[in-house]
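Listed next as structure tokens is one chain, alone, in the form predicted on its own.
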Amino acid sequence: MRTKLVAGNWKMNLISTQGAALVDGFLKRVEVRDDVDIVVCPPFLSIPRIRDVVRNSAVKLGAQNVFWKDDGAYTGQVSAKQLHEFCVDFCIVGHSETRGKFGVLEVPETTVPFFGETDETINLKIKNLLFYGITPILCVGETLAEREEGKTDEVIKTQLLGALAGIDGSELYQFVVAYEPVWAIGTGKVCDTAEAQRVCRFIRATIGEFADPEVAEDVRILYGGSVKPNNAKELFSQPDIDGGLIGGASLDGESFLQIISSA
């Protein structure tokens, strides 16, 4: 039986004192359960402070991105080796925003290429994370234009196979994939529950083809994209949706607690 997982992606929000207060607040109220893993993914600069707050608690620490080299002349990058030093358990890779695809574009279009991550760079990051025992949370998802053109499955399969190229299937036990339709991120729109389940099942089947069905059944698949307390329970009750990657709602302690309870 797969353990549910609820991960909060704070994105570029909260300074370390605010983040520490947020986590400290819901730690006092969160129910410790063996069947639900809770992860918070703060900005890099807050990781040391949040690590101290969640130490010896039920909450695990995640990062929002990583570089694929251990060290070197890569200004502004953070390696898996450095994340490992601070006891990071999970790391988001391939988020649509780092791919340069935004649900709501809040930067000039001319700056979008700055975020242009590729399936190749995501693959390199996953390999390095696995080397250090950090669980990747691989994000996949289609834009509104791709969905309207009927390319959802094609896009997601390409993203999955590109991200997992050269990785032995045996390394995918406990792996995490998050289905995040780009058009639902930060827009208030949420994918229809039946369709979210269908896509998550497709992801599991694709992993089963890449590795084997037994590995695929062990992989946790999350849904992300405008998850709120009022829709989380229905989404998480689907057989192939094992929790959520939560954006804005994870910045509110009460909302995050309600979403965790839904899992």
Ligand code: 13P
The other form holds:
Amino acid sequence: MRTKLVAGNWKMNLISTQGAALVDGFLKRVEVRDDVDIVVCPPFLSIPRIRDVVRNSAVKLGAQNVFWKDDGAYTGQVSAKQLHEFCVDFCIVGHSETRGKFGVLEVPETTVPFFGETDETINLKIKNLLFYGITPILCVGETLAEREEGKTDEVIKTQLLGALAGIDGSELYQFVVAYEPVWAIGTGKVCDTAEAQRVCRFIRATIGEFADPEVAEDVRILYGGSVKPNNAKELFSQPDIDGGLIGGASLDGESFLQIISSA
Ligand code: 13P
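Could you drop in the structure for the form predicted together with this ligand? We only have the form predicted on its own so far.
Full assembly next; the chain just shown is listed first.
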């Protein structure tokens, strides 16, 4: 039986005092339940402060990205070793915003390789996170053009197998995958529930082929992309959708609470 998981990805929003007030506010109201895990992923600079707020609470701490080396001359990067020092439990990798696609390419094509993640760098990040006992939240998802070309499953399979290459299946029991169709992120266009379920089932089947079906049954698969209080319940009641990765709505305590109670 998989425990539901609702994670808030704050992206580059809120200064640490605002983030602390947000979490403090919903901690006072959130119902403590053992059938749903709650995670907040603040910007790096807010992590120490939010860690103090969530300590001994029902809320776990996540990061939004990581570099795959422990230390060295990697200006501006943050390692899993450093996240581990701050008791970070989860870390998002492969978000479409860090893969460098940004939904539509907002930057010249030639600059993307300098900051964009690839399946190969995502794989290195996952291996390093697992080494430090931090659970990766691996994001996969197709762009609108890829969907319209009928390539959704192919894109997702490539992203999944690239990210998992060389990882022992037994390490995937605690794993989290988030299906985030790029066209649904921040657009208000939520994926049709039946289609979101179909893709999440496909993700589980692909992990089953890669590792084994028993492991795949334990992997939590989230849906992300314009999840709001009014659509969360239907999405989360699907058999292969184990919760959500929430962007905009996680910045509002009331909305986030309502989404959690839908899980
Ligand atoms: P929105 O919920 O704002 O669409 O963002 C989803 C997302 O990208 C979460 O990682």
